[in-house]
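Just the one chain here, the form predicted alone, laid out as structure tokens.
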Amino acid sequence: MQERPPYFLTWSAQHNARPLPVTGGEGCYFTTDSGERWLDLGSMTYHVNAGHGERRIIDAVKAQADQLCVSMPNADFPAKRLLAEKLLQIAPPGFSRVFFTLGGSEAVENAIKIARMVTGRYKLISRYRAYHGATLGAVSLSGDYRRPPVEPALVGALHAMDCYCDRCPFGQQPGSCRLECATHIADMLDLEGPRTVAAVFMEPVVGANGVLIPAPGYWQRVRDACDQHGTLLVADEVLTGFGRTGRWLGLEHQGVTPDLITLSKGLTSGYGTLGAILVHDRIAQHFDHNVLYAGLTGYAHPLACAAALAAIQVYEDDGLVQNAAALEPLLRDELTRLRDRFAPHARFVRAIGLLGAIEFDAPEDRYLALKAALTRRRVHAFVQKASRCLILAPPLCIDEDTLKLGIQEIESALAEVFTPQGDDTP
């Protein structure tokens, strides 16, 4: 067994946890110190949207280091200004300011602070299957298994039921429901008392906890409820942004304008440590004459800004957002085929852009077995016992043949764990 490292491994009990010795990569593959070549169907941690070894981003970071390598929070320099302008072009109309952070958790953390400063309220609503980050405020908004171990956490963090159409918490069926999941959030705003909730935080698509895709009209109903109560609506695009769903921003599928948008991951494609909050002008105006009590030493680091500008340019030049949209039917069809072959253990399929999931009904040991089977095939994907899902989120530069190859490897791994036609003997 590989020697234990002298650092902590995240989200793990350290006794049996071992790191994967990654040494490089190209396109949809990364390599290890033993020369193994892994097919990356998870974009590392949902963030390598442009793919591995992208020289255009690497060269941009090197050029920025030669020109300006370090700075201070309130300095102005071309990459910082250009990136803010570019992000505001990507945002829906009406957004006028950008607040930069160190990553996705800090983007959510500072969005909490902005919402509380603007409204003078302290309560926040998010959803039970959401993941909003690892810092104290962000993990308080998260509803999954990572929240309870650090409680009691942020005061005022409330949780709503999810837009979980395949297992509707309200007993409804897709296509015939009345959007009870959205009305539930509206009811919470009513029941928590008039004008007490600062903001509602939602991922356009619940990503890491099962790829839960809201029905049409869901976001509009929540937007209307927020407007009625003077509550801000925050779209957490840390995972869904920059092409993951086949649009620049996942909220474009719903056609609703939020008050704040949090970004990270695909913002730099992982080539720099950076997050951002896009702030609508109706919110930004508050800080014209009120102090913005927020800041970070590494705010808009020059190297990270250069990486982000180059990543966005790659997305545009190579049509990667369009590629994610074009490959969505293939991803959905192939996952549906696997579901049908491995039923009844494989139950549901959900896909949008290059983000897809198969949900299972299976004993806990099968998830560990599936993860091991994928490891033997040198395929990186997310096997999650908590959400009962296998989740795929490959780099957006993947082509049809490589995606099909990855699905074939997954099918082979599934055949080790679940005998087709429902035989429960692995």
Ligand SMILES: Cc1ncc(COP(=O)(O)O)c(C=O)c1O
Given for the second form:
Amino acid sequence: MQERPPYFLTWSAQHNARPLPVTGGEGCYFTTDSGERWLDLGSMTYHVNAGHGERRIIDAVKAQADQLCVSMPNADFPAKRLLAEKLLQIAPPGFSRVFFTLGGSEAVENAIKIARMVTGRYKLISRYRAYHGATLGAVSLSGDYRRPPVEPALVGALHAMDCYCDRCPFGQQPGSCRLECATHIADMLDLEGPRTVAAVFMEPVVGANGVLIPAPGYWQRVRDACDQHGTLLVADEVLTGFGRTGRWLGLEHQGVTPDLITLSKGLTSGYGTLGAILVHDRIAQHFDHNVLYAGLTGYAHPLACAAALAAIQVYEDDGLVQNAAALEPLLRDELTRLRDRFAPHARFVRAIGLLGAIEFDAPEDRYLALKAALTRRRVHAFVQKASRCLILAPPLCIDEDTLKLGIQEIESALAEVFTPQGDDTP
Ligand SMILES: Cc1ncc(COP(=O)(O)O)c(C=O)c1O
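For the form predicted in complex with the ligand instead of the form predicted alone, what are the coordinates?
Time for the whole complex; same chain goes first.
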């Protein structure tokens, strides 16, 4: 086991936690200092969408370092301007300004501030199974297990039930569903008192908490309710953005225009630390004559801007968004095959683009056992006890053969951990 390092490991009790000594990588694989080669089915932390060792991005960052390496928040330079223009092209029509941050949490944090400044209200609605980030405002919106330890959270942060079709909190089945989960948010907006909620924050597809894919029409109903109450709608695309769901933005599947879009992760594919908020013109205009009380020393760092521009170029040149869409049926079919083989422990499969999950009904120790079995096979994927899920989110440059190979490894890990159907005779 690795020695305990002189820095904190995140989201862990430090006693038994150990880091992975990563040394580099190429495409869908990363390497460690002992020469191990790991298949990365998680894109590290759902963010290395362009894959490891991508020379085109590395070279762009190096060239930017030679040209201009430091700046200040209100400096103008080509990479920053070009990136803002590019992001506004990716956004739905009507978006006119970008606010840069250092990562996803700060994008959410500043979106909260913008929503409060624009509406003059303080309440915020998000959902229980959401993860919106680790800073105090963002974690207040996060509904999951990471919020209670740091409560009291932000005053006014309210949580709604989720669009969790496989275990519908409103007891519905696909055939009987009337989008009760969206109506529930509309009801909350009504019951909180007319015109008191600044914004509703939602991930287009709930990512790290179990890949929850909303039914068609869900976002539209929430959009309508927000419009009725003058409440802003924020799409947190930190995880779903940049091709993860087979579209540039996850919300394209729902055809709804939000007021703010938060981005990070795939924005630089991990080659720089950067987040962004795309701001619809009707919101941006507020700040023409009102001070925008927001800013960061590392706002739009030149190296991060160069990394983002190059990453987006790689997505375009290599057709990675299309690749994610093309591989979705294979991912879904293979996960469904595994679900059938490992039922009743494996219960549900959800997949969109290159984001997929198998949800289990299993005793707690099985999740740790599955994690260990994957580690022995040098496969990086997410095994999450809280959501009872195994989640896959490989780099978008993965090909069919590598994806199949990854699924085979997962199948063998599952076979080690769960008794396959029909094989339970001694
Ligand atoms: C949807 C979503 N929002 C925000 C964040 C926070 O981003 P960061 O870790 O870059 O602060 C994450 C991170 O996983 C996320 O998945």
